[in-house]
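Just one chain follows, in the form predicted on its own, and it is written as structure tokens.
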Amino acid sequence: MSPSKQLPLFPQEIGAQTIFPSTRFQGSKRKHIEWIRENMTRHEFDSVLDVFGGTGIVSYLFKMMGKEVTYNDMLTFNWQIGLALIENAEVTLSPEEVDDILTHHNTVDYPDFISRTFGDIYFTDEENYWLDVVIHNINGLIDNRYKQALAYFALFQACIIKRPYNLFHRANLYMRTADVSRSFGNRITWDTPFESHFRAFVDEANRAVFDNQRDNRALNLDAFETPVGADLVYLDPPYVNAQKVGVDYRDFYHFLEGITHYDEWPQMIDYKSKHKRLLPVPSVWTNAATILDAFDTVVARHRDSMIVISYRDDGIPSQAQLIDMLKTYKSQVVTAMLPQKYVLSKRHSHELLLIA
């Protein structure tokens, strides 16, 4: 959905200017959001910790409906979509400071490290040059953590709608410019400037940025570090399916996690990997025989807290056993499935709330 038709997320609660803005994440709530809220309205709480933040939607949605959220996020990307729309109240980017962002200083000696290391993989040349500029010019001259966010989410935004699939999964910038008849795809979008895309999506995002009157926060901690206390705690960690196999956020999107940890990118790749992803890091999150373990310590954690947890009954753990495991330690687990058709997959499953 292109940003103008973007439709507003909960309007009548904090005005219509209010949208949530356009993501194109794999894993992202987005869909399931009014369902996911219809469930937490049954229920008293007045805090919320979000352990797997992501896209930021669903602490979006708790800081509309007046909640004080620490949003929290082991990724350094996603962990700056979290202080540009949960953290910050007020801060938005001028259109003077967009057009700074978006300047070639010819006073500034820019690196090239996009442009040297990425040729041919997933953007064409110009387009690498234009990254090494924008992320310099944020860094080094906007000097606001959530004015850098708010750029860094637009940045995000525009690589993801250039990328086929929205991911960096393979070196395939062949797809967008081999001139062949296509029957999938958005040739219009992918060849729309990466300019055009990030002030669209600075739009977006200031759009976004309200204000709840509650001191929220965004964290960048590994689960089992997070801060207790919070009156409901929401678990949304990465899907492990039936055959076993995890998914991998990082490596999905090493390249934005790349651009986040700019001077220290060229130590961290894989350059035995055609894609250049970063060197792979593993995760009791995205293995089969480690995640109900994980599962346990976290909820031990925050045992004195509501537990929400949001997963698939298709997966593993299975249903069962996440309850089996919340009974450990809560007495009462109330469970909400939402039949749901997943895209490139034939299988019917539910989308589970598990609610302790």
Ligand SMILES: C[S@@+](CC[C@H](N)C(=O)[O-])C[C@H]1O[C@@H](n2cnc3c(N)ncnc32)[C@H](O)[C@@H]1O
Given for the second form:
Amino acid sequence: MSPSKQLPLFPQEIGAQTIFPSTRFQGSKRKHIEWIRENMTRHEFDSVLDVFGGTGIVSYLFKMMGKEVTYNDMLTFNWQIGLALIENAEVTLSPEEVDDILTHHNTVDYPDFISRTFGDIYFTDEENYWLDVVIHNINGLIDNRYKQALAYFALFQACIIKRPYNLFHRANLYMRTADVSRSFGNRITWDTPFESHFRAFVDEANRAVFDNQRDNRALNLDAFETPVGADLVYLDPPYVNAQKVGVDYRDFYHFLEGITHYDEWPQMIDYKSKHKRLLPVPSVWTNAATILDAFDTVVARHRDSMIVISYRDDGIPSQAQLIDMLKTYKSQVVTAMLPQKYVLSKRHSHELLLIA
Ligand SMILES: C[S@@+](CC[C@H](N)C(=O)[O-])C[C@H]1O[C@@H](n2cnc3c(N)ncnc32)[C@H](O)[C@@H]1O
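So the form predicted on its own is up there; where is the form predicted in complex with the named molecule?
All chains and molecules follow, beginning with the one already shown.
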């Protein structure tokens, strides 16, 4: 394989955290990206597969390091981030295109699914209508898939930032609208119009687009279906805590996942739930009884690659279980622990990288 090419566009001192757009997505490795970079520069590899890509910050780091990157995430809304910032090498959204997306075109017959379905749940009536219009415009007026992905990226970040707790797990619009103390929560951010957030996130995303002269890809597959053959495979699956509660990303962000399936969304909703979530889909990654086997299956699939697992040592499976499993496939397993200088909270758990 050819050696990694030098990154042409960014001076070395600019880190991924500086350029990568801000996000409030749960479980993002953004805070630890510099430490991950330090660890990854110690190893030789040219191609990398990020199986649980999420916000894409780790794929983005690898892209900055000049590697050939395959980003993957099973959720379609996350995949848009991979398309926009990892696979995309040069396309950006122009100010005219942004204006077009944000315009209510009188000649267009707009659908109203969000307005009809999500009243008083997450956003105001006016905001729900805005969402129906903008989603229809992104799908109907923009035909380049990377431009669409950039627009979706900006839309999702805007939706997340306007939500209490940055999630969609409860019908709690009232927290925004109740007449409570002005100092409460992020009232100013919540009340900032969608349009302002959207424009700001498009700018951030446009600035993050770059070409590392490699053939990078973004995939939307289940972890068990991901292509084999990368030199390094990075695994950062959902976290299951000691109380056996797993982070169900599809449930936390069901509203964004629904947006990416706008036409089929009505058939995907669990109408019995107050917050109109998607019908649940069980996952081996959020279940304490199955997660170790799930790790085993994915590691076995990628046994010929170097494996790097991001892990917190107070979760399930235990660190010892994971290391034992890795040792059935790999002769050498090393553990790197996040140094204290990066630890912002007083959590007693440790952030680890298991490198096999
Ligand atoms: C802990 S997050 C990854 C965070 C990411 N490393 C970052 O820094 O943003 C786990 C991700 O796995 C994805 N995911 C969950 N189940 C999956 C599966 N079966 N196959 C692929 N991706 C999955 C979720 O959508 C979520 O984005």
